[in-house]
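Form predicted on its own, single chain, as structure tokens, below.
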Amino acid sequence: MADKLKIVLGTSNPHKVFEINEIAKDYNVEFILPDCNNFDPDENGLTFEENAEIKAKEASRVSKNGNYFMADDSGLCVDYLKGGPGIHSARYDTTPEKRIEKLLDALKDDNKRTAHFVCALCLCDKEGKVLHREKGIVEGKIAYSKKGSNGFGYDPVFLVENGNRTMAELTEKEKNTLSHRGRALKSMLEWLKVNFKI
């Protein structure tokens, strides 16, 4: 078998690299962290797509390893909050617990709890040229309280599609199939399979 295609993932989060490699294990590709001390780009884009591109290009700029660079930008969009917290999902409050509390508090008098998770992916080369983009969306609604211990972020309060389980109640395998990141990544991997013969 040919050597694995190595792609630098524009993140400082080892768990995200692990999760993405789990989803990609049936493909001849390996995602790795940037080889720099502090990967912390200024995510000043106005959309998930723009922020994913900023992170992918920053990875190509600062990382010495790899010829290909990919990044994702993800978030929760709640209809009642006019799409918020959206691209500010990770900065909605200071900790994951406080972010969930703030979200539940904002919706406490409302029954319109429909929402969706978005993941935008951007792949570029070492010159920073964008090669491909993908987007994954999963529909659902916000629960009235936290349930489940798997996952992270808003997973404990996000009821998946027509189900009665939160994202945090799914097994890792179920989540990788159903999640916005899983869907975007599967599409990206299929594109890589065709174009890079992985």
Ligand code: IMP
Contents of the next structure:
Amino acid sequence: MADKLKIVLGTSNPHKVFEINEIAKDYNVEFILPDCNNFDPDENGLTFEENAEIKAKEASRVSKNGNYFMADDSGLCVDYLKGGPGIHSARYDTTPEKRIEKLLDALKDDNKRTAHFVCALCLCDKEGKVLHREKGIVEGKIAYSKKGSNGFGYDPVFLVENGNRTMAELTEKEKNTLSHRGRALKSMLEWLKVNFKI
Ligand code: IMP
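In place of the form predicted on its own, the structure of the form predicted together with inosinic acid (IMP) is requested.
Whole complex next, starting from this chain.
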């Protein structure tokens, strides 16, 4: 079998690399961390797509350990909040707990609780040229209170599918099958399969 295609992931989070490699384990590809000390680009884009591109290009600029670079940007968009917190999801408040409380508070008097998670992916080469983009979405609703202990971020208040379970009540495998990140990544892997024979 040919050597695995190595793709540098524009992140400083080893857990994200682990998770993505889990989803990609049936493909001949390996995602690796950038070989720089502190990967922390200024995410000043106005959309998920722009931020994913900023991170992928920054990885290609600072990291010398690969030929291909990919980054993701994701967040929660709540209809009642006109798409917020959106690209500001990670900075909506200071801790994950406070972010959830602030969200539940903002929706307190409202019954329209529809929302979706978005994940944008961008792949570029070592010159920083964008080769491909993908986007994954999962629709759901914001629960009235927290449920479940798996996952991270807004998972305990995001009701998926028929609204019976929150994302935090799904197993990792279930979440990967239907999540915004899982969907975007699956499409990216299929594109790589055709174009890079992974
Ligand atoms: P990042 O783009 O992966 O850094 O995610 C930005 C922020 O969006 C995270 O800090 C979370 O608050 C939120 N987020 C993204 N994906 C998820 C998810 O799968 N579950 C819960 N929250 C998420």
